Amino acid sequence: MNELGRLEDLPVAYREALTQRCLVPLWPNLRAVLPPQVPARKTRPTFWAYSSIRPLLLQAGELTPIEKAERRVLVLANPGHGLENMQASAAMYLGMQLLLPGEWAPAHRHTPNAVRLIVEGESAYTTVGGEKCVMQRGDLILTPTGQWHEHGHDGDQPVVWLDVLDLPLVYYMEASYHIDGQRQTVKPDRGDAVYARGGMVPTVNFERAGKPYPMLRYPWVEARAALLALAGNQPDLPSVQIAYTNPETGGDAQNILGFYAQMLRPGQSLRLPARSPAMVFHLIEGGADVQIGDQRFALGEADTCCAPGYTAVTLSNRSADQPAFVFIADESPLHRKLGVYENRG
């Protein structure tokens, strides 16, 4: 029983008078926007198999030249939000992007933050703010808000990467737009080389305020080595995870979404607590099962799935003798900034 009353119980003439004046009675609608105990969530547990995405993505390369597509992407859309809204969760957009040999995707900049997680291929690159970031499998490359960026490919095989953007949030705020630009001049500047060693940062001509994103490329070879070192150094550590951070501040690599690499020891089953932010899981190496509520997905390499917030997740490594490596994106930085972050254990 709705203790606040129902909209249809109000006189028709009263409802029409409200509508004519662009007014809405709160009391019949209050529980829809402020439900008890747990928020209403449109995000559903959803799985995308790379084996089914890849042929369709390559077909897109045959059907549409880069000059017409500009960004040749298949969006990983969560049905709970409606496929037409192109959302993986309330604040996250996911897309698989293809770049073929010899292609160049023109420079532009936009207000949403983006990252690229390289799925397959070699010899491609993205240039961000004049810094050329080579693409190798498993690398994470940032494209922060307002930064000029373009993509090129000098190799002979297709390159695919996973895009993760805070586009749904920026669009909801009516702040989403892009500007086209000219091809960039590459500068002799590589943040991944300057900040390649943890605990050490440059001090000569050091400009914190002048360069809010000092490191744009996070090589997978370094992240993988860090995970293996952490696991070896702390054999009893239950969760072997690293966060991608700003090397100058120690804060999140970007302002809205958080990015992490998770290692599952051979045969390990790891339960992640029910937290407020939604999460995305993308398998880089190995094989893992992901239990989200009462749904279970078997992830092979390059497969992706998402979990709604306030839902416990269990990650299980299917191999008894090899580790598995998972890339994770979530909405934690946004939730913390808004003061709504929760960990319900």
Contents of the next structure:
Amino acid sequence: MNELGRLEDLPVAYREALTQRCLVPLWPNLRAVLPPQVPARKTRPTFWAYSSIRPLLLQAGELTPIEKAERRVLVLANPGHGLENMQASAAMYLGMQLLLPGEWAPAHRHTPNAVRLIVEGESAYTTVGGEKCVMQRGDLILTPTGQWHEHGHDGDQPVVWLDVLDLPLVYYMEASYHIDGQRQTVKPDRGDAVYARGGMVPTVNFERAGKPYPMLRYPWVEARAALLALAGNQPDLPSVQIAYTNPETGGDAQNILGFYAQMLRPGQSLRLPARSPAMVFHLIEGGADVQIGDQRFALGEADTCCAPGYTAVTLSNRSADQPAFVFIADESPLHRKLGVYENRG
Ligand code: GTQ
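We have the form predicted on its own; now please give the form predicted together with 2,5-dihydroxybenzoic acid (GTQ).
So here's everything in the complex, that chain up top.
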């Protein structure tokens, strides 16, 4: 490969003439934006222990009333992107949100898509597009782009959940904004109720067409049961994983980020191929080691880590007699839609 001319090789007067006219020579920067073989990635393998987040989040509960926070969140920021940019990867944002008993996080809507993965506590709920979604540990709840959402809490213990948003991408697109709203009126119908049994849907008073997000809540009890059934039915299945999908189309649950639940059999070690999208791993149940390139993280329950794209990841169940359950978020719907998706094996 040719050595390319450097900026310093150009006469100062010429460089100044370019700058004054808002012009930039490509060749000194060409390799930076089009590096050989593998993209440059700011996303670093990064680990966040829940045991280190939890006390600081509870402290935020004392320091900052919900009225002063609107959303009381500690952001899991990847140092490779600069902490102030609040990114886990190029397209993914992660936050741990705390809601205390009796608190109310008022209605708003915004262009970025969000999901919640419930980490701890009972009796909180989020109302999304008029659907009241109860929050139980391990549940996945969608808050798709543009839908009104607000969070409430009728219980007596703190509730914590993991927020996953495509905020960094939507912000980069200069398309990120929010609108404040009024408390929503709750509708009687709920997607998680009408789609609770595969292959069976109501026929009366039920609109199937024209709803881009027919199901908002994916209960963990159902996901866990599906994984155990899959593992039991197919003892030789190499990867016991389910994707969270749109029950009408069978496609990804949301447009930009993908969401999955992975079961690791007792003692199982599973290599995930090097694919272009970055990934996030959050441990729901059990314990697992996550090997990302030359870094290895030991995830216990509620711990989270992220991996850059184009990097193979190995997940290893640390228990020889219990399964482990991992929630995975990735950027694959985005990569596939844009035609840049790669699996390098
Ligand atoms: O709960 O609506 O972590 O608007 C970041 C932005 C959570 C939310 C976040 C948000 C929310």
